[in-house]
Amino acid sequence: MSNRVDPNLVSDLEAFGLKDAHKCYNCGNCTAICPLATPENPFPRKMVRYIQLGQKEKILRSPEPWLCYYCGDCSTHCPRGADPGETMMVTRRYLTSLYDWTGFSRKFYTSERFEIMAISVVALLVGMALLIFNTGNPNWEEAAINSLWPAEKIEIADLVMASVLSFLLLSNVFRCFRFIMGDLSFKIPLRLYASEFKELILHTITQKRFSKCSDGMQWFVHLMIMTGYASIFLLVVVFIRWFQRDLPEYPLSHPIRLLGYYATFAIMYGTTYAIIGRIKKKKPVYKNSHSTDWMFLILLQLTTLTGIFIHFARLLNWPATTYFLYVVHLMIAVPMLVLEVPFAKWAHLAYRPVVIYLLRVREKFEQEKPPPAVDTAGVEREGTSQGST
């Protein structure tokens, strides 16, 4: 591993939101208070020290930023007000930009103007596509979205979009894998990767390490947003043929309807809690809000709200209102998917469980390694020589 000092590291990180790392004098209080830090992974202190020393290469290969869930305890107990929790968040943004081979993530995180322009351009393209590519036979007697944009056609667009996003995200995840595992990447047997795969699934679904933090409410809010979003993603991409359905409605007990209601509640609850928290700034985790934090919450909540409005417009049988809201809904939802999933906040949901999984695989590999061979013959020769003298 390179030990070269990058004199521009601090100024580079400042573009990602770094503010108070210079205040740290390495007392170790943050690591001592963190319920997730271990002797093998002593964060946040280790990452703050790397930043102060300009150790970019070491940060790039460090798993610690993804082991932190930003509960805020370290920032609360920092005697210097260095806000190590926010520094860890900044490091995650920075690493996301380094994993991204396209360079788009860096622009998205470091330029608020670029972020707004990118979302606006994608939104306009989606709106134009919906106005151009439709059946041209709207039903003005009753609200029937499929009369203009049939679910089968939307499904094709969804699958194309999902394929592109999957390629971008997984290629970036592969780069994360290579940086974290280093020379061990392909030396570890595939059976070990397979045997620990359940850990990847478990942490992806439950984020269970977060529950060990002192502020259980933050874990619950995080879980609500994550599971709500995952549910609605399944409905609009995988099950769109059954989800985008004109009247009559499914029975209240139908799984599609229940999953839709859960997703709506979970997202609205989680985003509202986070938005209010960022306005009040009473918790350390909400005191410093990056523009991408706000954009993520706003887009997610607007996507859900417009979905609710579409639902009621259909029930009230207002065709023109339903069609208008459908266009607006997709102009918000698609930019959120296209930009957030591979390049920004949603990418964290992939990197974190992947890194935890890789550390588990590496740990199992180290446990199975045979002990270093002992040159018993050399020991005997030495003993014989000593005895003869």
The other form holds:
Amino acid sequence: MSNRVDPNLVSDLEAFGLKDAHKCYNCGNCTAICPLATPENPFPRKMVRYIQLGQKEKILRSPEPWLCYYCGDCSTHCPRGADPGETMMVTRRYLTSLYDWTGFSRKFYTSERFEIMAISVVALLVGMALLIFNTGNPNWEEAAINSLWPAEKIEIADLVMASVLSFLLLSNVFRCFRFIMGDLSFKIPLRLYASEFKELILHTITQKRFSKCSDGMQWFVHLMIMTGYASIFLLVVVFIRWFQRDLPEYPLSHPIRLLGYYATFAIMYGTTYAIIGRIKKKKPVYKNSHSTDWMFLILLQLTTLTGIFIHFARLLNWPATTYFLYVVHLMIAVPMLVLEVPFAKWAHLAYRPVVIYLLRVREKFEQEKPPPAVDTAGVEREGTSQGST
Amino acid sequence: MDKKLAVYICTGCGIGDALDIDQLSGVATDDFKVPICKTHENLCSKEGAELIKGDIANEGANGIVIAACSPRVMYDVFSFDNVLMERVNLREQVVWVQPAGEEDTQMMAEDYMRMGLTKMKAMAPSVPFQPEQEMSRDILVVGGGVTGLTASLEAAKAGYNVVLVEKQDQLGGFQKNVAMRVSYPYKDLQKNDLDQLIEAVRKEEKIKVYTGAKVESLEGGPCVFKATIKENGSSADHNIGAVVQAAGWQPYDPGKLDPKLGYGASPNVVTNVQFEEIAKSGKITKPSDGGFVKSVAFLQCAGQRDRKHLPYCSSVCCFTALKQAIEVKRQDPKANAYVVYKEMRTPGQGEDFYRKAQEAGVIFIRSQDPEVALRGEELTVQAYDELLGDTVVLGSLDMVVLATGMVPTTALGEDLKAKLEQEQKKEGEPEVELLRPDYMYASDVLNLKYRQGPELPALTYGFPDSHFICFPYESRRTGIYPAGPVRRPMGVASSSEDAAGAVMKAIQCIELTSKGQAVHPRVGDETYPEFFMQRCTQCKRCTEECPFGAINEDEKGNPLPQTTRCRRCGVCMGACPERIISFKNYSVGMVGDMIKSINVPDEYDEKPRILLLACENDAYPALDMIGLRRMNYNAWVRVLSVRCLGSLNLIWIADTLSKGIDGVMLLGCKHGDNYQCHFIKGSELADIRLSKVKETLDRLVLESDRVRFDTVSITDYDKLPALLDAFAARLEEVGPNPYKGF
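Now show me the form predicted in complex with the partner chain, since the one above was the form predicted on its own.
Let us now look at the entire complex, which starts with that chain.
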């Protein structure tokens, strides 16, 4: 009896930020107004209903939460104030915790204290590590980070961190893949997975589905944060040797420097907009802020700010300040990456494009499948192709 | 009384421009020798009314014929004391629907003038009916629940004495078993304040309360009812003016429910009424072991909105389930309460109460067909949730509560109609033609000494209303007004309102009847049917067909009209084969004379005539509407307004056809399930009578197509011109009436 109504799901989800879903009377205005909902993958009403009826299994297998970018139209138009947009957000948090096999994510989401403690512990560990593991021979004449923490060493640490992160994230993504695809997981030929891979890349880079939402500003802000974050991630993990450089600084036109500036600007712009939005609470998307939302923005902005300070301290050639800021910078950046990426809000950067990609693959597979019966097949095909764009 | 006729022709509103007024006056002065005939350009003005008043005062005019606008307007201006009045409708039904200055228009106006004058000549002044007994102004309230208590209190406040009869030993009705209730403003549960209401009734000196009592018999009619009330073996008589029937309801028998709802399978499957009894104790516990409930499912519409059980919605169960679910949640916020519903019906402010339950965490499941199942020890409900598109299971339930519906008290007891039919079959009487069936059950509430049966006739589903939407509180027994859940399913909030409404009707009835006037719908009518008994053949048709059971019968079959019960529709007049029933201003002969006064040109003039017998309640106003909209209709038509098509006497058809009029159209109200007839079955009776006349016409080689029956509602006015044209076209095919010129 998998369809047992679990009356406790709602109270469970309250820890993930669920507030108003009980007000819903299932009229479906939210689904009607949503520019992204399709007949095949309708939302948010369906998810709200799953929650109301405690259908945990069904939620686990639903791709819909990841198709939503939270523009807030549904919440604006909800006649009951049931805030379906926020409910979708809650299901994303919930799903993140369900995909995560370590159980860490759930703790992170459901306990503010745990969240702060975890970040503090990692921050302290990073700080201690930087104090213990260094050359012990800093250049006090010139601001030269490499004199204390050479880029090659940091690169090694980077790679270790990246592999741990990738392992955690990818293992969770694999679980997500199994839940979404269910029985089909290994029945779909690999070539389909391969041929649709470009979709994954495209969606990751452009977020083009988001641009269909009526509030274009949200898409822009989201794109700024995402591209800024991706650029800086590339710089600090892949190109650390070129990025962590001592004086003399690159000329202004150097690509590394330009990319760094772009990333800094993009993230500062995006996070400032979002923080102001969350304080003002004018837009529905910013009305409800879970502690992890704040943590995400604050850590990201602090990381960027300390990065900017390091940059100027270096240019001003203040060695002590530079080294101090470097330690602070990493004490913020590393916990953010280690904790947020596999276990919290950052994880959506993997789940969302992957789910969209998986749906495309499944759709293609179903199109190619020989139709079971003559007349129903036409309808089905028509239905699925409608939802493909 | 010596009648001195006076005709006043208004020339305003286009009448003067469209008609030759001198010629029209000539009809009155020359053909009918009317001594006073005046025209005025604005008869409804102050001067116009003064003109008429002057003639009444100075010339002794007492038969006033006003040829102006429709009788449906300006009735307040053209209202004079101690004179006979007749209105000739020249405006809405002549000049506004016919081209000005045409010969046909003039002929139509002159015909109406003749008809009006003919009627005026035949009319006699009416004397308001006064019964021999002294008239009572007391109100009998049957049923001491919320409705009955409120009704008694309202009546007492309005200054009327009340006799309140309650069957049980205590006042309070169903509500005395209810701890918390839902009512305005629907924000939260409310403490039941029934005790205050009972206290107020007990304290009121004008209210005489009988408990553990019943109405053993009720005879007479409005203002002359005699009620015999039996209490503890002794009986008391009361003279009563009008009655409020608030006998309430009984829950539907859960034993009859579909077994898949699980009633009887486990002691923990209970009805909403049984739940109420459990909750009254203050603790909601499992019937099986007395433990506190942790999980309760409420299944709505159990045997309701279901053809096999109660086909209707009882309107209170949604509120009740919400209330009970909230109570479960209040007792233990961790407990689970599920409401499985077909549609949630919490109209108006009730929505707030639904929200309240949502906030309390009640889980709602929309399902048409839930099923209760015992899986070993576990009580479960399986339901296909339409919003989910999948079947869900509610497990580990401590209790399942079935929302069984309300059965009106009037639907309980032996089915008297079936019994009657059975008896008739045994006696070998020919089967009576089926009208829309009246149901009557021996529910032992009023015990009327009426020829048509002891209780209120029931309509759909056994509710004793008259016309649900048009005439709330009316029943088919004059002076008896059902209120509360016996009239339609309702909760306490509506019942209180209903009580006040019914009392208002009862007061109107008493006031009008004591002046010898009719009640709804012919409010204020002072005429009443008079029976010329010497010619009565005891055929019983009047006593059987009266829609209001106003005529009793002696043992020989002679009709005993109970005039205060009469609504003045004239159905008896139409039914009587001996034509012995007439009103002072409406009789078979009078209408016949009016028909005969129509001028029928001979067939070479090619001016056929159509008589349109129009019911004054819907058809006639619809014809007025055509005028108001300045539409056109066939110029051969002559409209004759009747009180109800049920007053149609077949002799009128003969009168019409023998006069040479080419066709007769009868326009009545819709009958059938959603009937609109103000007298309930008048148009249906006319239809049945007509089917008989058609057979006769065919036998006489007079085409039965010359007679046509149609039903209209007032909003169908725009369809009437086409209907009349089609009838005229058909008559042309049939050819002129062979009786023309005889």
